[in-house]
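A single chain comes next, written as structure tokens; it is the form predicted alone.
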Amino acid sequence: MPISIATEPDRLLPADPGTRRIARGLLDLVEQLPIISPHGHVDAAVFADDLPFRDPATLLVTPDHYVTRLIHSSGVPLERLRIHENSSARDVWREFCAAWPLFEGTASGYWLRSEFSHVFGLEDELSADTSDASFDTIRARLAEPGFRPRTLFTQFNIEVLATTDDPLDDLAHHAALAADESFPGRVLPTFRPDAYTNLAHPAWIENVDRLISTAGDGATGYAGYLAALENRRQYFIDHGAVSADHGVHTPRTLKLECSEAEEILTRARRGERRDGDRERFEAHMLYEMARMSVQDGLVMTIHPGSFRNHHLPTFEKFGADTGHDIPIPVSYTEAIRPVLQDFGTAKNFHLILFTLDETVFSRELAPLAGFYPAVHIGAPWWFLDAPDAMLRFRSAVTETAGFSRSSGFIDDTRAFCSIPARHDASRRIEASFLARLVAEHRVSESRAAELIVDVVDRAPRRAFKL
């Protein structure tokens, strides 16, 4: 497929000419709107330091588990996709270019092709034969002043970008950016307490000890633990945070008596966990995080349903987030009920529920969001943020929950240069879905014009209190 496909004006729009015309008109209304990215994993230091990106491989290949996992599935060892004493950035790029045909039809292929064309100006399709030339072209571009992170932030038309941060992070980079009048955008921290609430985390005991000693107000035990979490949440709010994110195995919530929570915490800090302690404590702390969000106003987002580090040999050698996390089925209706019983109608509580199990969209999330004022439906995430899956999502939730109850698009990426392509794809999918409703005389064209602006721009602002 030629790289010029990425410049086709009607890419991802409906094949039917009449419906495509409607979609093109709708897309025109939102194509140039600023990017709102309220959940992602780009490091704030990238913009605070504003250092040049090193090379194509470390920017586009090695940190992107979407890319490395697919190449690895073809039999390429992960060692050959990492830079080390026996493998240079150019060697990694050659492996990537040789594997480029594997990406046809994938969401990653779509984003990358768009990046190569729109960001880096590549004209030739990637291949083993063009790998050195494309490496040199991109490396030369990265050395230009116009390719510094801050300049790209402006060129990408990003208004808001949220990071994901450890509760004990001092947020110095966020503070520096907020104080810098020359930086036009907002880079917001996000409170991510998983390493302090998941008893199975390898550093959990050390993390909790540091948390309580740093922010526990002098209290010890469970009281100091809760106080420290509340204090750190406030610290994040003072530094611009609007949300707290929770990457959990399941969305189960549980309201324990304080005495039981204290007992589990005390045992776990001694390294004496019992069967069921991890699941009960994590579920209880998810409930506690909801209680805190009602009190302090942080939007609560839940990202469950991933079997993390499925391949232990890879985890032991390369660590987490290296491509071997696999989705599992989830169920929300009973799991989230303790939170919704107490807080589902609480004023100003925003609870955004994500899933990797798309059967949940129509079966549970749309009905929940269609009743509880607190619940918003998280956009297709991770394995689901692909064109066809996004269309399935919109079809699955709209008939029950309408357009107003979703979070807006979430790019959830570490790959900074892919952000414009991801948001562009989402906008094209929304235009395509609405165009079909117009063509079928289910929604008027004037109303579709209002709806697409709402789902692209107003929905993320509304859901994340921006």
The other form holds:
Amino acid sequence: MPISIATEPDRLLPADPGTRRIARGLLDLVEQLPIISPHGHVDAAVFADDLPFRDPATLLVTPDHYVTRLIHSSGVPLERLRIHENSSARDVWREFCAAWPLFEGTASGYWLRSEFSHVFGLEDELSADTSDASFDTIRARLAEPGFRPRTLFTQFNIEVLATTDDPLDDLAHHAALAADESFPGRVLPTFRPDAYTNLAHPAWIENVDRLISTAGDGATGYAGYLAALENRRQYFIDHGAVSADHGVHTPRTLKLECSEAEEILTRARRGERRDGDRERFEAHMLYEMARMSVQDGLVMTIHPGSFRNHHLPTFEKFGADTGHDIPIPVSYTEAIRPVLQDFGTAKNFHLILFTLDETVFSRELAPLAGFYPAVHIGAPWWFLDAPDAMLRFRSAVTETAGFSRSSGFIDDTRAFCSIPARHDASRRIEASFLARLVAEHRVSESRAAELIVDVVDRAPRRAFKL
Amino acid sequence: MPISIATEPDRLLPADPGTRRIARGLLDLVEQLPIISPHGHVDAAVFADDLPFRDPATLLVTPDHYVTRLIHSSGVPLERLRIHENSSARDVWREFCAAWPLFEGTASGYWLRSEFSHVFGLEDELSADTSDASFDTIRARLAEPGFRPRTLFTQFNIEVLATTDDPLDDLAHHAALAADESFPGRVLPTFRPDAYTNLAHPAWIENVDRLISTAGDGATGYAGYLAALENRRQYFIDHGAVSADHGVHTPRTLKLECSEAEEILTRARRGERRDGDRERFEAHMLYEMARMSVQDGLVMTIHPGSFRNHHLPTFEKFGADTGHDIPIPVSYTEAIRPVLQDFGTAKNFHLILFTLDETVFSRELAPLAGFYPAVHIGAPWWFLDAPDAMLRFRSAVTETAGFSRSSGFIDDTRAFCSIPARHDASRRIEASFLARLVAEHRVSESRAAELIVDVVDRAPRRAFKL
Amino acid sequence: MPISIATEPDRLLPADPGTRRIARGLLDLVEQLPIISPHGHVDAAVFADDLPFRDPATLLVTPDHYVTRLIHSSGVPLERLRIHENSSARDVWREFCAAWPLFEGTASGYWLRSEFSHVFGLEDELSADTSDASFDTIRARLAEPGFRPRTLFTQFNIEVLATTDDPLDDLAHHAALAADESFPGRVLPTFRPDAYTNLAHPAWIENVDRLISTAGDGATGYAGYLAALENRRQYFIDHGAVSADHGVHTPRTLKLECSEAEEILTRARRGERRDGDRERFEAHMLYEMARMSVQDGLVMTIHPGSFRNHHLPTFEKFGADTGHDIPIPVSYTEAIRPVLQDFGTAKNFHLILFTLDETVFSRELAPLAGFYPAVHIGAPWWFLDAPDAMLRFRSAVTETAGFSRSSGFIDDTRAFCSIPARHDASRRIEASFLARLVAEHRVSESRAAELIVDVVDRAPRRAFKL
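Could you give the coordinates for the form predicted in complex with another copy of the chain, as opposed to the form predicted alone above?
Starting with the chain above, the whole complex follows.
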């Protein structure tokens, strides 16, 4: 069966013919614009090394927990989605092809089908019967010089791509890329200190020891800890970073007395955590990170509300990011107040708030961003960066906050080859939403033409200070 | 006024002509498929006895709390919706006809209008003016041999109908039906132990005494209690049961030490409940029920989050299930974790999670079911099994979990004659949702044709092991 | 650029041509009906004095926190949106015109554009370039005799307008208007006792002192407090009030022992509040207010769930109602139960429940109002009285509660000139929602014609006892 739907020019656009015509016109204005990807998880080494991608399974299946999770839900153990002595790349690909029908209607299925068609030139739908053929086709493509990461980066029309990095990363790959005049793309690091601020992180004690000893300016204890974080932020800024990202359990913030923060830190480094220490310290450090952002200008992004590693046996066997991070209810209004009291109108402070709990969109994010100059509404994220969910997002926030207060699309992905499909889908949804407003005479067609360029291109540059 | 809208072939299908055409084509594929009803509240005695239904009021008004609640909200006391010495069936029917306009736009109104037209052959809308005529017409129909329960069962094209039963029920009606070769339908019991696990149930002490003494294999205390539950589950399985259902206040689960469970049970049997005992014991027993399901293979369904009997004066006067069970906020992610840690990947364990709190669909159910092989997403239930709500459900879960992880429609009803209308409505909504995906080029038309059969027919068989 | 979209006859109606045709027909039935505005914040003095409006900025910008909040979010300090020695009305208007593009897609933008076109006769869109011209045009209009408040009241076709008033207000303006035979409109006061029941209100102690001394019939303490509230309610009723409104942090209700209520009151008047006093007393007084409503017949409206004055520095500088009230999660089911247990079926008790948390619509409000005769579902409020949000509201509540249980539109505004646009938008959305039900054959066209008149005109009269 041919992958004809992936090449339909009007895919994702509204069914009503009049509205679709308007959407098509709006989409034409942004379809060719460069991709701005200010938050994601592709490794900078991919472009620094520019090695060919290994094989279809290693590129498209194993590392993508959007993909492995759904196959796992059908009863396929994660082992069978990894290459090991009893399982070749071709075996993994067979599992994936057999499971392909599970992805109908999903966002991942949409992106993947789009990649197969537009990036790899497959002409037929994946199927169990043809898994070897599709494996061979993709593997052959991956061996072509045109499929090296840097070439794809250019071909994908990516202008900026942000990675997510450990505070002690030396950012050598970023430096190498910046120094390389033959590579026109911008690959920017992002400061992500969770493993240094979450006392429950398995390696927290050694992380903090290393942080203070290598970057604490000789200071020790809490003073050294803060100094080291500030220093490393500056190091990131010097290497092009524009934002710091915080993956916290809840968005709670709290300004502790310095003495209490020091006591908790000291206790925790001795392995003597008390009840509430983890929560209070994380909330306090989220406040401190806001303070540092006000000082050094890094855009602050918060990604809260994911119960990480929900299935302990899977975590113990396969580690983190293996598909069982599950959202919990979130509320920002009281949680983020300490930060907004002190910095909500601070000059040039950008705070981008994300959520996996859709209820927050209309109830809290639009009202907060519709008052505080600091607050930007994060794009629909993770389980929500899908066509219907993105439409629900726009519908939920726009009537209160308009278009100017949202951060623009982020792909948040480690699946490099899915980036064009994700941004394309986002642009189609923006066009669809605006087209409906035009059809309902709520926005004029000429103004909609300006707005689509703004939300696709200017909003991420503005929100992320690019 | 004629009931013309009930016979419109395209009722419930999307207004856009192109999408409607696609939906119509999809609906054609499933409109005639047999009804699978794996969860509901019709009494098996109805079919075992096969007596004629008594009268329109007793059949369609008094026992249906969807109906009585809305009439009650308009100020009609529940007394007036029951037959007693001052109120005949005809009087009750008059109240209902007078209140009929209240039902415009409701799911109940849709089902009822459909029943009036398709089951009872009424040609005109109900109205206060014609209440005696409609009463007489329906009463005359009920007296016809073609309106006996078993005949309707066949005429409704029901293949499987599950009832909901007390663990100590002897299931004699189910046995009689299974033994009766003249009755081709399957009427299956469902194990529902709430009245034995909820310490706050008014009859809990006597229920547990009876349970242990009749089914505890001679053991006493907690050991006898567990053994008796296991024995009764097996008894249900032997009588065709495929699932156990749990109507809990919250979905919290907890694995208590055996000694603590025993202590709580002992205390509670003496009427000496302490703070937290009820919550801890119910959470523990929900865990234990999962463990038993893993062992004996009964599908586990959880229906949480209803504040039962909200209006105490009505409960005291009319008992339970009289229309004032009101939903509360629910979250599964942390609550169900103890069960999923231990059994989330257990072979052949099916756990179907329902919710009355729509926020759970995209935030938790789709992510959970999109990883854990055990978890299936329960269909929209109770206040949510309505056209718009079912579309919201599909939109909320599909982009993360696809179509394979949902349980298929359940009608959950004690209103036997509404079953065809409910399943028909569900099929129309599935066709509508898929048609939109086709129109937006997100699913191919040929794949949608397979999917609609899967969600209507195969999903409930698969999820409920039928 | 001409403001053509504001005059499109089909603005806000659904894009699908068939559905739009139906919606247009339904809208025709209600477009000319008088405006019933049973809850809002316009000052009665405006009509009693009937002075010309001062200038465009004072009328349309400074007092409207929907407007100032969004401009503030773009980085414009609130000072620049107020007239003072360094900032004229024309300066404020320039700021507004420069910020006008922020309002695209917002509800406020829709209302404002509608006002500019339909009330002030502007022919071009606002823009920074033409701000002086639009200022002059509007200012000239405001000087015309036809733009006096009373004339506009009539021209806007307002039949009833409720204000919101302090319990100790003498209601002289209301009395004057009622006595003035030249003014045909009804301007009704609304009893709003928050500043007397919320112990955390900055002026609570002096408010209560004054309340008891002026209206307590000579009694002191808790007895005087209750008597005074009852007396003032009666005073309001004598001046035409039909409702009492309660802007509470949460909808929690509680029936305290009289002695405990008295103790808390006594303590709090001495400035000696204990932990929990505020919450318990407010919950108790919400219960007491329900009791009084049952006795005196005032409709009770509850507006909970707004975290008031979220940004303390702004509150300290500019006071309350300056755009940083941010919603929090709300649940009514358990919170309102004490009131519903005792008064949920009380004769002639009307309790209208509002929410800023959309999750409450389908989960709680529709089920509560679909059983309790006392409960009416409040219209979408504040951030939710926008086209898409109003459609979500109807979709969320109708399938459970039908159309009869909602209160009808409230504009809840202090922006007098926006009232026609707000009611017009609401009517268009009601027509759109009903038109979809007709197109989907869920409601007949003739019944929809009755329903639209009911929801627009009869529902507010019924719910608010007008």
